[in-house]
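Just one chain follows, in the form predicted on its own, and it is written as structure tokens.
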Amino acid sequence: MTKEEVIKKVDAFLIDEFEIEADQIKPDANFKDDLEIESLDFVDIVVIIEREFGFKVKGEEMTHIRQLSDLYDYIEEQVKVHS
């Protein structure tokens, strides 16, 4: 899976599941400040990531994710490790 495919899937579920406007989705968007994603929303994000990308997310691995680009990079790396 390419990074572009990861970005496309992540952007799609943010728009569909969290009702985020497409114009808010930028690589440097901060989850809390720009996208208004609360910590409890990350539970749903983890479930979606596991379903869409087929790997188990460890909570401690998500603690460094602040911006959307962090999530893209994390998923891309994990997809490579688990393929």
The other form holds:
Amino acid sequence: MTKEEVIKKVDAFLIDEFEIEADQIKPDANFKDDLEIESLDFVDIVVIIEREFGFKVKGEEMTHIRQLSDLYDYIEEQVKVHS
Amino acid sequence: MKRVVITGMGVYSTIGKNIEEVNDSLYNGVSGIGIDAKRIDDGFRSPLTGIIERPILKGVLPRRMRIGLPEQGEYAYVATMEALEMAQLDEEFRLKNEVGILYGNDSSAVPVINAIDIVRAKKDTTLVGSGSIFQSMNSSITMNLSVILKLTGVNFTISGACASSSHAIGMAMILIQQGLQDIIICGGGQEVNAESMGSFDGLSAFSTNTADPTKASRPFDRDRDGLVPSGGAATVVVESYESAIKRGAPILAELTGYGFSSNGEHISVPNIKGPSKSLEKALKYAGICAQDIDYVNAHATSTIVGDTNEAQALYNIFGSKTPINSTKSMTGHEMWMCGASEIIYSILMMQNSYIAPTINFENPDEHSAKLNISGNRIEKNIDTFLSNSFGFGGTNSTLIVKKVK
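With the form predicted on its own already on screen, would you show the form predicted in complex with its partner chain?
Below is the whole assembly, all chains and molecules, this chain first.
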């Protein structure tokens, strides 16, 4: 899976399931401050990652994710590890 | 003690999705009962159930507020918004004044089942998602609505089986009479799905009269063969008289009596003395006698033993003149919701001067023959009514409501 495919899927679920406006989706958007994604929402992001990308996230792996580009990078890396 | 009134009501049920639709159905004797094909596939004894559509709340509520709501929570949200609008309790008022919530609910089966299915399949609890716990608990409706509505008053759920929401209204009445709270959002919610009804179906308590589903729920009728499960949600705004007057809110009715008791016997088979005690306590609380009641909304679920014992209790107290009906003939048994919904149905009859028909009441049995029950609508002025709700474990609740002139 290419980075572009990862970004496309992540952006799609943020828009469809988290009801985030498309113009708010930027690589440097901060989850908490810009996208108003709180810790409970990260539980649902874990669920969606498992469904969309086929790997299980360990809770502690998500702690460093602050902005959208962190999530793209993390998923890209994990997809490679699990493929 | 403070006087307690009802200033708003809202309903989402199998016989209508708002007050106006429900009033039309009650007036015309419309049934909300049908067949659920899933129950046939799942090997249920009875596929009969109240038929209801889930409201679509996407775009109405933000995601975080929406995903914690189970099915009955969605019904409760819609019913409560209707009640709040009627009571003129907007968000600005709620932010500046203490408003509480006491709601009846006694199950939330589907979220529990779904969560366990995921854990068993995936061996990872995180994959259950963040909304499940808030959907799964019995207090789901009160915990969600108190957040959505920004409430700062009393906040808990009453679980008293099929008397849950009647007790919730009774408890609210006491808190307000005591001056501990001025406004409490009260009601009951009931999920309508096969998963929550399988174990009840297994007790052979449900009607299997599938030839004509609208004829299956037949309280007090000689040919009844069991209850029909149903649900939805109903909300009433309970408020002190002074608060209602001060706000200029519409006063729909006054709550004057609450009676309660426990049978102290069998877990599922009701008796006569327990309900009688609840009825007598409610009359005493209201400071009136049986002859002052113009109409009784019976619990009457369409089970032989339940109806028969209630008929005897009602006859012992009211004799044969007081008009009695069972709105469950139309709605089916709304269980955790029925205490609150039947207060609303009865207020609608009081406001519009009629007693809804006990549809399917065609032939009485030896006990119901002694009571004043009609299969037809009766045009009648109602100043005071009494509503019964009884539940598993022998819990009984009775409320008395009167017109404010």
